[in-house]
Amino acid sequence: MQSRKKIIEIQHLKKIYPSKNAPILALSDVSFDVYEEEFVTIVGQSGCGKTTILKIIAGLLPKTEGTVLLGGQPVTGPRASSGIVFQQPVLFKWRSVLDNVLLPIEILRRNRGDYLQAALDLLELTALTEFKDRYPRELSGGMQQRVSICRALIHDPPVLLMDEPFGALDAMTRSEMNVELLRIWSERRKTSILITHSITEAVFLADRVIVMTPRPGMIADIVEIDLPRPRLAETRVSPRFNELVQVIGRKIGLKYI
């Protein structure tokens, strides 16, 4: 791991939210690196600052103190070098699937024609080709989230940031989307960070799991996931998988998993 190029570097990150009563310390002295083509998940209880970390990396939220570098450059605002997938797909209901995928190209003021084939390739990758002219209301929740992943990848960013992308899905669909996401990641090899409340999801997807303490959010531990890839649904019933889930659960402070 140490021989790989560092893509994301975070040192002594601190975030304080202003409040009418007293300032809220959301993050305290958070430091970690993410390497090229690595898949990292961040897990912890609600309110531990997981999403705050992701928003700061994405340039959507300013830090209070510390250093945040993306590709060796300080993060001072949103950048085209990262694609973002939110918990809700946030698709425009009046735009077709293809037009929703191509939306970032318009925002970046790039030539749509130059990216049309890339959009079609992504839809093929995610088994959505036959739905390219459909509208969001005609898609299932899982299909909508696949569209949002395509949209995040359309401008070919080196980094993919995901904030609870499957949190609103039912358990079966979520499990299927985990497998689907790993397939997409294995094809595109984007440096990826995913925020989740689910320990099983965190272990299934990641090369490393960053375990957060309750607020103020600090890193309790970083756990290497030594499960072989490719990972399939059967991985979740292996003894080592369950052992890792238990280890991380205890580090979070859960008594029952």
Given for the second form:
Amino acid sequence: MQSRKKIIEIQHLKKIYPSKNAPILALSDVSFDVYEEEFVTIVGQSGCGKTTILKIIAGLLPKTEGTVLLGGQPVTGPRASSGIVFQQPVLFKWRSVLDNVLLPIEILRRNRGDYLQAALDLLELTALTEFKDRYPRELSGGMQQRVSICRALIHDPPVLLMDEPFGALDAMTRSEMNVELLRIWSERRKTSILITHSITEAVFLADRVIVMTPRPGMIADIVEIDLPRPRLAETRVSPRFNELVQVIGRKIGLKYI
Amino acid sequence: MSDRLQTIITSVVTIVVIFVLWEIGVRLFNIPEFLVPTPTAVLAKMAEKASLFSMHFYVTLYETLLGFLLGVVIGIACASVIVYSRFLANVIFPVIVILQIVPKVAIAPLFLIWFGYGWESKMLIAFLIAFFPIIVNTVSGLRSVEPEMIELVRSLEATNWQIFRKVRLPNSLPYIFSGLKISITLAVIGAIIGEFVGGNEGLGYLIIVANFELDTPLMFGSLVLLSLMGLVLYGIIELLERLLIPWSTTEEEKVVAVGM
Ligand SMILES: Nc1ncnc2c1ncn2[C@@H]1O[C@H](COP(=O)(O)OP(=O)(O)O)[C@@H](O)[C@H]1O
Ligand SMILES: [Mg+2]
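Structure of the form predicted in complex with its partner chain, please, following the form predicted on its own?
Starting with the chain above, the whole complex follows.
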């Protein structure tokens, strides 16, 4: 792992949200790296600064202090080298599924025709082919989120950033989406960061889990997940899986788990 | 679809029944024609004076459409400017509020002095009334974008123009259309107000003439045509809405009510 290329490097990242009366210290001192093709999850309680980290990496939010490098370059603003998935699917309701997937191509002013096959392949991969001409409102929550994952992948960005992408889904759909996401990831091998407040989800998906303390956000520990891949539904009932979940739960500061 | 058909049939039957009762009532009680003419007398009048009616009809239609289109163009342009520039918003808003507060009927005579007794003054009154619902609806449509939609395209290095064209504008279309539907009927009213105040053309003018001559069938004929005009124009906008934004669901439309 250590010999691989670092894609994301974060050192002493600090973020203060300015506010008239009391500025909010969202992140105090965060440092971690993400290696090429690695799947890292960030887990922590609500409000500990997970979204803040992701938005800073995406260049959507300015940092207060520290260094953030993406592909060796300092992040100064948004760059199309990362695909983003939010908690809500954020689909454009006036576009068909296929047109939603192709949105990044239009924004990047690339030739739509060159990416049509890629879009159809992604829809095939996520079992959405027969819905390509539907409007988003005709799809279930899980299907909508799969569309938004396709959209994040269409321009083939080296990095995939996901902010609680399955947080709005019911538990069963969520487990299915986890398996499905790993399947996509094993085919496309993006360097991925996924944020979650579900410890089981964090363990199931990750090569490494970054555990955050409650506010102000700091890294409590980084845990290597040595579960074999490919991971399947059965992985969740293995003793090692439960052990890792317990370890991480205690690091977050949960008394009962 | 069959639900729609049923609605249409019910409406048509209701209207026919009203006209039949009206006809019977007027004949039964021997009401003089200058008070209430029978529907058949009105129809006879419309047939007899067809070319007169059609000439005045087109004048009013023309004024209405021009005023409405001016309202659409300027309304959407002003709304975009307001959404993008805080400074210009502060410049434009007070002007709009003042224009909205002044009763349009009361400034109509002034407009006739300024812009003459021809179609121009009528168009401008129609515009002034039609403009407000469009600008208000467009502003709220352009503003009601999920912040994450903007973040998503910003993460792809979208330009401000792309954010407007690909996100804000399409997002505001259902709002704009509900503004247009209010505006088109208001534009008809604006044109009529102008014609009432002065001039020698249009269905509003025809109503005033009929009033002087106590020609009530002529007056009713004008009213029928005015209602038809409003109805058809509204229908056209609704049709355009259905064709252009089939993805829209009505519950998200914000209808902003406006007084005159
Ligand atoms: N735009 C903002 N302005 C002020 N404070 C904010 C803003 N966004 C987030 N915060 C604060 O920063 C902290 C971290 O927020 P966030 O990164 O959204 O946490 P998480 O995603 O882990 O739930 C929270 O306490 C939140 O209240
Ligand atoms: Mg969050």
